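Only one chain is given next, in structure tokens, and it is the form predicted alone.
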Amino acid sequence: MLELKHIQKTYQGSAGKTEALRDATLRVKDGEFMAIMGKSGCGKSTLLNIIGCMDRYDGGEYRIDGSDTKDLKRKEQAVLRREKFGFVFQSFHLLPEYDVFHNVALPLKYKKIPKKKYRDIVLPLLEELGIAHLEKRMPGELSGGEQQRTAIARSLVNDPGVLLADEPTGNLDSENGETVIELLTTLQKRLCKTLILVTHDIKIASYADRIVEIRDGRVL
């Protein structure tokens, strides 16, 4: 269970302080697809940084599983995001430099899992997912669905059990961002997943179990 009570987030800049979050309150169960929605610039992905503790809240109350994430250190924020989160982005975020076995491989490092492990890891997650045939092949070579197909097993390689999807179709073409979006519905019904999604698409939108609108900062 995740509940985040009257959270507000302000962020300073070279024009002043901007109010990205106001007031907002929001509960999501274990095992629910909620999908958040609103205009650029409303907080949706502010929102999502301080769920997923990318982000600092300045005010409010945000509890995982009952337990306060106010006073938590830097070091207590990254395990809570290896162990609990797992994070798919609008730009894919594929390492060039690494193949897709190793792009979705990589997570398990930080774990300090043994490398003689991570085939046994890997191979069923990228099968899932339909690309096993790909795993040695280069994100330069990869169609944006096969990136994106990447990086959804990358993010599930850790078993968490809350999935965060910010814009994840909102580079790929109407096909491709349905067949991804059905996979996500598909994963988070099979694997027992919570999985929030944030999109301006209200196709996209309607895959969820329910869908929360935010308006100038605020959870209506």
Ligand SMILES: Nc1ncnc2c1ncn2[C@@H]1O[C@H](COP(=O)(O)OP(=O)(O)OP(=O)(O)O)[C@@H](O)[C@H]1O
Contents of the next structure:
Amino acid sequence: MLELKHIQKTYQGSAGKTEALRDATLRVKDGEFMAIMGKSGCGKSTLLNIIGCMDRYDGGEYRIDGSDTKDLKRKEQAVLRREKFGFVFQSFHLLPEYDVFHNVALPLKYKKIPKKKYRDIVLPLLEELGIAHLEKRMPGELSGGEQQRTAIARSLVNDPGVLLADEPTGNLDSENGETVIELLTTLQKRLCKTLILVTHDIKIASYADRIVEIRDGRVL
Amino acid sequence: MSVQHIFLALLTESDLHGYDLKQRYDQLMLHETELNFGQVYSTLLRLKRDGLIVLNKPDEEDDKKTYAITERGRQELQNWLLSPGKGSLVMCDSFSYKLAAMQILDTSMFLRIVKEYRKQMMEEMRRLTQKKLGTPKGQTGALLLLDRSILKLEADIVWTGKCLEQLEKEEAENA
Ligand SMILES: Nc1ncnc2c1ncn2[C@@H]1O[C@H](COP(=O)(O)OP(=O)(O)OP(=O)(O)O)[C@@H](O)[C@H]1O
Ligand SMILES: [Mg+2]
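Same protein, different condition: the form predicted alone was shown, now please give the form predicted together with this ligand.
Below is the entire complex, every chain and molecule, led by the chain shown above.
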């Protein structure tokens, strides 16, 4: 369970302060698929980054499974981030010098899993996402939809409890976008993952169990 | 009213009881609107009065009443299907009437209603999307009907976003 209460975040930029989040209060249950909707600049990515322990907040309270995250040391934060969360981004973030298989296997390195075991973990995921036949391709040789499916496989390889997706269909045409959101929804349900997905597109948000809107840094 | 015509369409397939007509109607409308038995009865009465259907003679083993479509009924169904429909194709839902009234009410009321509708429509869009996901791929007609409802909702949701932006700007300027 993730619980945010009155979370605030102000960026100190070169051009002055920006209040990215004024009051973000929400609660996400385990196994729930929640969509966060809002216009460009309303604070969606900021919120997702805070949820995923990628960024710090300035005020309010954030509890993960009951424990407060305020006093976490950097190292503890990094461990939590790796073990609890999987990330999917709009622009895929695949490493261009690795093939599909090794991109997906990458997070396993940190878990000190022996290399021999990689295949047993990675291949079923590639199959699930319909990209097993592409395992030796480089990211540059894939379509956008295939790249995103690779990124989704990578986000799941550590078996995280929570999947965070920031505009995962933002760089895809509507057909590929639909394939990707259907895959995400199916996987989320079958693997009982919590999924928090950010989008400005109501069509994509409609796949969720619940939709919340952010306007001007406030969760409505 | 269109219930009559859906009954006529159903009766082109086979003669049916009132109860079957209700069941099949609800199915075709994807259970989004369901008929009560009062509506079934009054619709059948009207169709019979206008000579569009007839009541079959109850057969011996089965004493339930079944209805059959007449030649006039078939003609009426054809006319209905091919006629363009009267009046506006869009300004005919209850939301349109409320919006029309909003033109003479104040902005804060307008804002409140649009926000409320936006929430409801987003929830409705979510519900219909889930329904679509649960509908087997072979049911083309049902899927297309759902697609249409979803697209219409999407248009209205995008519109409410625009609306809120505009009205909030005006309200801020006037404050
Ligand atoms: N590192 C930063 N430094 C300064 N300001 C920032 C920084 N990151 C984001 N912002 C500002 O904070 C606000 C919220 O940004 P955020 O990236 O969360 O928006 P968003 O809802 O994800 O938008 P988009 O849909 O365009 O991705 C914006 O006004 C943005 O300009
Ligand atoms: Mg963003």
